[in-house]
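Single chain ahead, by itself, as structure tokens, in the form predicted alone.
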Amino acid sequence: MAAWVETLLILLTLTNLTLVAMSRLGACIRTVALQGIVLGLLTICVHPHTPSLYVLLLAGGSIGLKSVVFPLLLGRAMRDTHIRHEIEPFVGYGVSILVAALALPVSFWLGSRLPLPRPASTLIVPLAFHAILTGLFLIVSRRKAITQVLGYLVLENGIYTFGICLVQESTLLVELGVLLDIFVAVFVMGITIFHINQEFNHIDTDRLSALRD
């Protein structure tokens, strides 16, 4: 199982690097949906001795929300706002790729400094940190609200990876509760994006700072 865990973690990291290099929102949404499938499979691989019902519910909840529900909500928001590309982000795509690449050694350094229990793979903690850092970077470096929501999802995916791989005693209700919280957050964000576009005819969050009483 360790080889499968490492393969899935590497795939998760590759999707992170892909996200910072893409401007098409539709492709970004599909990439985050792929991350949901990866996390569902990762849940099964890191809990081989856990009762199957527990694993299937958690993996199914992850895949269902992250790969189906969230992409549908964000795809609808994209169609309603008629926005297809992330144009002129705060940080250019070439620099974004460089930042994401440099975040890898930083993540490995952070992982080596934490006194954590021995995980199923030595890549778990560093690559979970990399997903968290990538999500934060997407949130602060992109103009479109949809891309920022995707960054929030990538950030949560990193936290989810960290949790399922290291917290062996967490209950199903706690983990499913986290997924429910994320669902509510993305649902509210989708409604907010729609109303921002209806009111201002754009979803560039930086332009909202120009609002006055």
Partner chain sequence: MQAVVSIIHWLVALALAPLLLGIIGRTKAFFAGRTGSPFLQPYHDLRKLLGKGAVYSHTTTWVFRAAPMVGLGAVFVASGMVPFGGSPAVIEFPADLILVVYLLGLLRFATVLGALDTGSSFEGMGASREVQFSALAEPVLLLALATLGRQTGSYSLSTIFVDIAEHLSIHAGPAMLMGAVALLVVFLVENARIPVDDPNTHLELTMIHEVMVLDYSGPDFAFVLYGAALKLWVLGALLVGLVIPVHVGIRLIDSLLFVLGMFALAFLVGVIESCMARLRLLRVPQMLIAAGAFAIFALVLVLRQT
Given for the second form:
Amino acid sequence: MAAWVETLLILLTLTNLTLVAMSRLGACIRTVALQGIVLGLLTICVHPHTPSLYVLLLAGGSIGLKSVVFPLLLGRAMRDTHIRHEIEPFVGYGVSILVAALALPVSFWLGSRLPLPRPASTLIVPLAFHAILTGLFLIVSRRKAITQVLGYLVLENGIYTFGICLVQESTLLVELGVLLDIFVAVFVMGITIFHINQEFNHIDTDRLSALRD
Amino acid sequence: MQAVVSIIHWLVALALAPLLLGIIGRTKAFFAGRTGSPFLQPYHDLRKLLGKGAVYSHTTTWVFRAAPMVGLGAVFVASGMVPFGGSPAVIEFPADLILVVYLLGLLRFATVLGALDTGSSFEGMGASREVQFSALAEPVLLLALATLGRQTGSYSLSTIFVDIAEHLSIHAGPAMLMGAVALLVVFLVENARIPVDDPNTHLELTMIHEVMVLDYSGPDFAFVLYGAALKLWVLGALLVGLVIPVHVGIRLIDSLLFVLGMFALAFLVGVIESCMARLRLLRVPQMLIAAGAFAIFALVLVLRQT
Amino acid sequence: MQLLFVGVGLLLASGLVCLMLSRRPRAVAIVGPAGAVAAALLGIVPALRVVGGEILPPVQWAWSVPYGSLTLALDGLSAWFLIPVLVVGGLAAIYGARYLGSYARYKALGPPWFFYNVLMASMIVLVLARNGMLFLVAWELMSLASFFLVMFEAEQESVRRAGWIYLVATHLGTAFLLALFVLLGQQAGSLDFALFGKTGWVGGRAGLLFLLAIIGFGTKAGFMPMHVWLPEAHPAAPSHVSAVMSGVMIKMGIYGIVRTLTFLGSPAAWWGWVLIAIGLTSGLLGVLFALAQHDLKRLLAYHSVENIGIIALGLGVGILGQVCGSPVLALLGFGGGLLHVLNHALFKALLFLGAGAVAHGAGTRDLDRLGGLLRRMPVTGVTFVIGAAAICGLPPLNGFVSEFLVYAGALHGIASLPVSVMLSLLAVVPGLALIGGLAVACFTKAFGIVFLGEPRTPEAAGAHEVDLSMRLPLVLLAAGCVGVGLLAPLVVGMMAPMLAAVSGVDATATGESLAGIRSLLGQVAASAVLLLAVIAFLAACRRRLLAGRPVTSAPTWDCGYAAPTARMQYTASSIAQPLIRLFDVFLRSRLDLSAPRGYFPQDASLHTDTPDVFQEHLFQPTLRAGGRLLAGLHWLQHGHVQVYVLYIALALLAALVWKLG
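I have the form predicted alone already, so could you send the form predicted together with its partner chain?
Full assembly next; the chain just shown is listed first.
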């Protein structure tokens, strides 16, 4: 099982790396959906001996929400607002990949410093960190509101992965709470984006700064 | 005994290198639904070119004439330094991988100067692109090789590739795979293959490597072609040595496996060329940086084990 | 030793004679270089003997300066740095005789030769000095002499500006050195080097001293970001002076750092990290800025920053080797770094002299106004391409050997050391590779645009080869580059005693590790010989194949366009443009583009300018802020001599009160 866990974790990181390099919005949404599936499988693999209802519920919920509902919502927001499919980042793709790649050693170093109980694999903590860092980077460096939502999702995926390795009982509660938050966030974002778009005909966040007064 | 085997391997590599070009061409023809030229076409081309006279541009100087010889010499020595699968190379010493990389650098230096010597703006354009992409490919290549060095605890190409089989565990698998991806990208970039450069294009504006050798003819061009084939072999051998680290223990079978691996790589290149388009030039550095990210990831995974 | 003293005496005497004969350019052009060459020939004898293992006793005279003593000694380290001083100094003097001759009609040649010889003498004394006071005096003499040499063409605005930047920068550096020596002397109780080494330095104090040395000496060496004076001053000086400054004088900064390291005893790991970080920054940004330059000498000056970075990388790797107690790593690092000192002196002097020959022969240093010079200046061209390949670190030349040692050290560490120590080494390998790749881009551009293709302007078309006395140093330096490359095992063997002293590894461990390194370099050299043999074989094949077959000449294939002109060739700016755009994050190039418009465009132009980022965004704002701050004190100065005398009297009085009170 450990091998599966590691493979899934590496897949997760690879999706993160692709995400920073991608220029098409639709592909980005699909990649985040793929991440949801990976995380669902990961949940099952981490708890192989206790295929309890909780775990299955968590995995199913995660897959359902993250790889079906959210992508559909975001896809609709994208279609309805007729935004351009290019991502238009503040930071170029090359630099983005480099930053994401250099975040790897950093997160491994951070991971080795944390006094945590020994998780199922030594990869979990650092790669979860990496997902969090990547999510933050996506939020900071991308222009469109939708990409920022994607960044939040990646960030949440990182926290989720983190949660897996920690205390197993309370995971479900914490996780459900976070999922709910994100769900509301996506929902609100979707509505806001729609309205902003109707109002201003674009959803570039940097141009929203004109509203600050 | 080992020395004799290594020399035989070197000779085999020197002899088979142009065949890789033939396989690539044939694969592409197959995918395009044509019969294509025979596998041995590159050999016929070389023989024909060696038998011809030469035409030189008025502008050129001795640099233009010396460049193919220096380039071929460099890649020839480099071909004597890459291991033949799991069998050590003729020339091997610690840190020899640096010499291999810098010999390829010498080849590039010579080719680029030869191109600039013609004074053609097209060749200048090719030169500019070549130095740009190679400057980015070199660190990726060395980072990937350093990762393998860390994994095997040695830093000579021959030791790395002889030992790599023993060091592969289930944990090392993903790391090695990612190293292989990085090496594949470097392989495609350095050998001017699709998705970076199209060796068969007909528009000088879009070429990188081919445009730099536009003005060569006769024996000089034969040197250039053979040098390109050898370079394909040198970089391919690194990739195949990593991907097929099986050692049966019987020399002949190991060698055959390796040669088959090289042919498979050539076939793969043909497949990639048939079903991918060229990237925009602006995208190539991004691809190289992505390869670098893979190398870094592989390295981090390797470091975690220790 | 005596020979060296005679050499220094000759330098000073000939310099003074030059100053007195200033009216007679012919005599000056003989006396000045003759003094330099004689001193070089005299001095090289003891230098080589000491490098070969001989031990000379130190010489000491009393000196009536407080804390000063005329203590001079020649050990392995001094001798190693003395060799480039003498070799490059002597050869550049031969070159300079003819080069300066073209200025004889409207300029007095006495002063430049006086300062040139003083510069050489001060560098000799500098590496021999074993007393802090003497060291600083020599240091200051070196800085001042080179300042006056930079100001040779002071009638030009740009040269004056470069000179002042240099003067300010070098004195800022000296201020840190003063602090360094005061702190060293305070604890040791004397300014004699012998006592510095015996004092045990601990933790924080040693770290502070190390940082002071890095900033103080690093300013002279040209570490980023203290390098800002370098790309200004080196191109402004006459070419043979640029060669000495770039090839030798900045190495005195490296000498200072290595010498300080020998005082400080066992280093801390973070020293190595600092040096590696500085090395990578200087190396990468140096070569990137070089790539963006249009002026051949400015390009070379930025490459000096790059090569100093490689030297710093070597030293950093060596320090890490010391820290982890790995003699192989220490020797590879220090060996690579210190060998690169010699190598860089050889090829950088060669390239600067070559650039001078180009400026002399074609009348411009602007890359985009040159072209096709190889036909017109064959010797300069051949030697320049050798230097270019050497500086790119390509085998079989000398640059490869020293970079190879640094690489080998880093790879050795990566393969064998624990993770915590070797992480920084992991940055060295791809970093050096990127530097090397960009250097190839830069020098194929420099050589290709200047020497290959068709001449872009009438000046370039009318270029002529320089005189024998200017070609001779070029040829000798190029031979040096090839020689050190092929004889690397011997050269590294000669470095053994010095390396043992610097790396602090005991003799037996040094011996074993060095034997390994030498056999390694033997194999590299054998591969290099094989390479040359293969090339020769191919040349013979080609000759045979082409014999008796038609070899014709035709215009360059230009895709069917029938009337190409020289101006349609790719230019230096266009070759560098993709890379510059890729790294624009660091470079911040200014682009001035008027794009072609319409179907029949008339005018279109593109102009790029890449000013130094550190100067624009770090030093100028800081200095301006400092200027505003100090403007508040402006009332102190109003031009009345009486008031100034009053200040002096008050200051003296205050000092007296403080001392006696």
